[in-house]
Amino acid sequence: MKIALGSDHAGYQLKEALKGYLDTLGHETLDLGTHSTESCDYPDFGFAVARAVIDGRAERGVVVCGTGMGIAMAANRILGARAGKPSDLFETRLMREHNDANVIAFGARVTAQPLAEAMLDLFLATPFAGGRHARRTQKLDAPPAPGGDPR
C-alpha cells in the first residue's frame, strides 16, 4: 500500500520512525515533510497529506504533530479527507470500520511509538464496513451548501 506521511517539527521524529516501520512492512511511502525539527506550520503538512490521498497519489495518510489535534483538523479541511486521531486500538478500528478514515493522526508528545505502530497496523488492515455507515461518510464528503452549512 502507498502511504503519504507528513508532520510538523514536533512530530518529525515519530513520523520518521513510522516511515521506517512502514518500509520494513513493505509499504511504499510518500514523505511530504517536514524534514527536520526546525519550527514549521502543521497545516501545511496536514493539507499536503490529505491532498495526496484525495488525488490518488497515496491510498492512506499518516500525519503527526505534538498532540495530533491540529494536524488532524488541517487534514479534515480538504474535502474527502477523513482524518481521525485515535487514542487506542478500539477507536482506531472503529474510525476505519464506521467512518472510513483515510488519514490517521498521531500526537508525538502523547503517543508512544509502540502504540502508534500498533494503531497504524490496525488502521491499514481494517476494512470499511459500508452499509449504514456509507451514507454517513457520503455526507462528510459532500460539498457544503452556500453559507457553509452542509445540511
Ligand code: RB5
Contents of the next structure:
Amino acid sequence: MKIALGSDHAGYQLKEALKGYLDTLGHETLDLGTHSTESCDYPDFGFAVARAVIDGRAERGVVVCGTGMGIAMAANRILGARAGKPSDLFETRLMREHNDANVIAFGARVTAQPLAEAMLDLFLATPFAGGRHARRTQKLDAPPAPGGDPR
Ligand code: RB5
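Form predicted in complex with the named molecule, following the form predicted alone:
First the chain shown before, then all remaining chains and molecules of the complex.
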C-alpha cells in the first residue's frame, strides 16, 4: 500500500520510526515532512498528507504531532479526509469499520512506538464495514451550509 506520512517537530521522531516500520513491511511511503526537529507548524503537514490521500497520491495517511490532536484537526479540514486519533486498538478497529478512516493520527508525546505500530497494523488491515456506515460517512462530505439544518 502507498502511505503518506507527515508530522511537525514534536512528531518527527515517531514519524521517522513509523516510516521505517512501514518500509520493513514492504509498503511504499511518501514522506511529506517535516524533516528535522526544528520547530514548525502542524497544520502544514496535516493538510499535505490529507491532500495526498484525496488526490490519490497515497491510499492512506499517517500524521503525527505532540498529542495527535492538532494535526488530526488539520487533516480533517480537507474535504474527503477522515482522520481519527485512536487511543487503543478497539478505537483503531472501529475507526476503520465504522468511519472508513483514511488518515490515522498519533501523539508522539502520549503513545509509545510499540502501541503506535500495533495500531498502524490494524489501521491498514481492517476493512470498512459499509452498509449503514456508508450513508453516514457520505454525509461527512456534505456538511450543512451556514444556517442550514444539520438534521
Ligand atoms: C507542538 O508543541 C504541539 O503543540 C503540537 O505538536 C501538537 O501537539 C498540537 O496539537
